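There is one chain below, alone, in structure tokens, taken in the form predicted on its own.
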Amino acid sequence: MMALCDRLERLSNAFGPSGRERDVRALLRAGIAELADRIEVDALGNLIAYKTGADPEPRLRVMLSAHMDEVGFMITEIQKSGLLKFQPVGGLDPRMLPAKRLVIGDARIPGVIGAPPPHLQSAKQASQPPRGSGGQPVELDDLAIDIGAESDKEAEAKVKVGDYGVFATQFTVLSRDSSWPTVRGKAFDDRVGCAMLVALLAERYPVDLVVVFTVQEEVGLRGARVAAYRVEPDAAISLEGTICDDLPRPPDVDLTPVTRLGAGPALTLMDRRLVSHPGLLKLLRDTAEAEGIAIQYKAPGLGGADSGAIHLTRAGVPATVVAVPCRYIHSPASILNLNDMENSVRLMAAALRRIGREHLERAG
């Protein structure tokens, strides 16, 4: 487990918003150099690792994917005051952005997102309902990044329009208790999936394995579509860090959480981009039962993952998603339970040893 934790720490701390995944890719390439039979990087920046199966030919070709990119910010304007205007890269809620610390560009310039304080807010801003009741205290246009520059000239010496920023969050172990080991960090969506793929590459399976660390998932599953077209897999499973909203709710709110921390790997039945292939779902369920691994089901109809693009490639690909529950995804800091992560690796490794053509029969 601690090897997984250490790998996740390095990946979580890395700088890698959509379109600028190179630092994450370099970390991963070094980590899999001795594990894969062949490694490629395609035109979009996807990192693709091939590992030949142990069974005689013809073998199934199984694609596993996890995306390297994280949500972030792009600098769009440098104002005369030295403040930086920005646009989100990926899904970010403006309500959580004020006062958050960032690092920007190759030089990792530190900054903070500033917003009007309560006593300087407009009448419209001040009249908004409080956070959590559906209101939005500030609009995105009200926000700017402050890097401590006195003027546009001083800011331009450090930052350029088009530079990217990410949250300045460092990975922390919260609990080492074996029954509830928890960690905090940024970009668990989807550096947790990347860390699991490295662990899975350590073994040779009966099938030909193609592991793809994809780019630009947060802005439209772009890398996964290109990679799947190149790889032409017989089946695909995406590994994700997914929504976990299991915190206490008001007494009058009766909603089932999307997933629960510590309840095991989360299987996707359906999300906004994919209806999971029934044969692959049966494989995962049967494998979990045989291995004694507790699983849960992600609440249907929410979110999306690389498999949403992969399953529509060429003539169609049987696909599904296995995810680790992460509280507060797409925020400065997420929390996950390392047992969920370790059991997801166990489930996937056992499933790769069991998968056969019978699991890929036509759906519907």
Contents of the next structure:
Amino acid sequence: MMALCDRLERLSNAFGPSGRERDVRALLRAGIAELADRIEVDALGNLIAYKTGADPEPRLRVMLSAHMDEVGFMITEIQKSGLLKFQPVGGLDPRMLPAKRLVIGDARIPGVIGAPPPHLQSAKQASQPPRGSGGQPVELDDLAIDIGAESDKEAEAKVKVGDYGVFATQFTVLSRDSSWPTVRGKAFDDRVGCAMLVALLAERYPVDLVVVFTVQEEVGLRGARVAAYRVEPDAAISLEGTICDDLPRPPDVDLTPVTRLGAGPALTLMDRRLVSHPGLLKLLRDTAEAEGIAIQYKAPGLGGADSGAIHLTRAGVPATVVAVPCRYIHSPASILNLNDMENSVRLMAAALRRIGREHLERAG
Amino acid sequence: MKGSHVLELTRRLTEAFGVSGYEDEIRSVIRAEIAGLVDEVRVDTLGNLVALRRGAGAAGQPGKRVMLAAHMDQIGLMVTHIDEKGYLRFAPVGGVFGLACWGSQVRFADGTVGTVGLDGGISARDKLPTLNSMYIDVGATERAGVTVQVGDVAAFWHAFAGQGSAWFAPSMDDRIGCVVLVQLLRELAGREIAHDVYAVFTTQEEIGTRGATTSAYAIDPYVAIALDVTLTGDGPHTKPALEVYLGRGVALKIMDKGMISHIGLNQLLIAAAEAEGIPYQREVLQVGSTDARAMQMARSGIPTTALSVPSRHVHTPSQIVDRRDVAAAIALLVAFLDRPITV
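The block above covers the form predicted on its own; next, return the form predicted together with its partner chain.
Every chain and every other molecule in the complex is listed next, the one we just looked at coming first.
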């Protein structure tokens, strides 16, 4: 558990928006150097680790993936005032952005997204949720990053157009209670997947394992598409951090949350990009039952993961997703339960020991 | 005699269950229909039913690989939540219109039926409903009485009906394309053909032409034709921005939102239609697309078009096609396959 938590801490704190994953890749590469038989980096920047199986040939080739990239910002304009205009990289809710701290570029220049102080709001506005917290619409055009520069000249000495920014959030352990161990940090989507893949590489399985740390998932599953073309797997499972909205609801609202914190690995039936392969779903269900691991199903029809691209590669790949619930995903501070993470690793390791050709077939 | 065979085939295929990603039942029904008509049949990773009717070649040359794709899946509803009273909330699978849902009967794979209900009082009935404001009512009076589970899928359900030349079913998109393809295989039976015909009954078309994407890669055809429905421009108050009419023949796709058809392939189809006197219409569709979109982009690109059966009320619980258009589609495919194919 502590090894997983430490790995997640380092990965969560790393700088890695879509298209600028190299720090995360370097961290992971060092972490898996002793665990993989062979490591390569492809043209898009995917980090691919091969671990030969223990069974005699022919062996299944199973691809596990997690994406290295996180949502972030790209600087598009340095204004006369020294403020920086930006474009989101990946899915960000503009209402969430005011008053959030960022770091920008290789020099990690600190900044904040500007927000009007409460003093300047009318009494009526003040009685509503503050601007940017969901009460009133916020347009991206209204927002700018302030790095404390006096002028464009001073700002240009620190930041260039095209530099990336990410949320400036340091990983924190919130609860060490072993029945409910929680942590807070940025980029759990999908550094939690990356941390789990490193843990899974420690073992040698009967099947050939290809672990892919992908790039550019948040901007369209781009790395996974080319990685799967290269790897040509017999089956693929993406490990993700996923939506968790299990907070208390008004008493008259009777709806299932997308996932629940602490309720175990979340299996995908259908999301916006994938209908999970029935054989792989059966494998995961049967494995969970045999291992005594509680699982949950992510509410259907929401989100998408690398498996959405992988399963359409070449003549098709059986694919599914296993995810750790993360509250406040795509925000500066997500919260997850380490037990969900540890149980996801246990489930995946046991599934890799169990998977066979019978899990890859379809009914006539 | 033949006409009633096609009608009975249409009844069987339209009444089978098969929502995108959950095509097991319709696949097994079609598999039984084409047994003995093809040389090879397999089910691939995405669940596509891929059948090959081998051709003899012509003039010492092997036949061309012709991929014909009709999708087995229909749009549907996936259960996302079951509340304490036993009502089911759902997510759409494919392009489900709120307007078309209220009061519709739906059916699950195990035969359980339900009615789509609408939140709110009487005033809600006058507003355009969203899917979030609707639920499936399986007639339960408490949650304990519900056998359906989260993740189960339902499809609009009504028995097939034939009325004159008009045929009604909630699953015409695209079971009628499957009918065309099965009937084509029947008509090719015992007949010498030059080309290798890959009859592919695809999956997951309604959620992104996914089955066609992988099956086209695997087959690597010389040309490809999607068999699907298209909208019509012949409603009572519709300006005929779409020059496609029920009963006036098979529609030959020129363009839709997802693809521009291969000109040379379309010319071959037009030549065959004109030579045989088969009624056809030129289709320029400004919404939607078909498996042709995915097949065209497979590998390094495939010459592709689509033949459409005009259908009124597509993606509603009561879609109408005309058997004369179905017959024209089958006749045109036979005529096309009888001729040399070079594009």
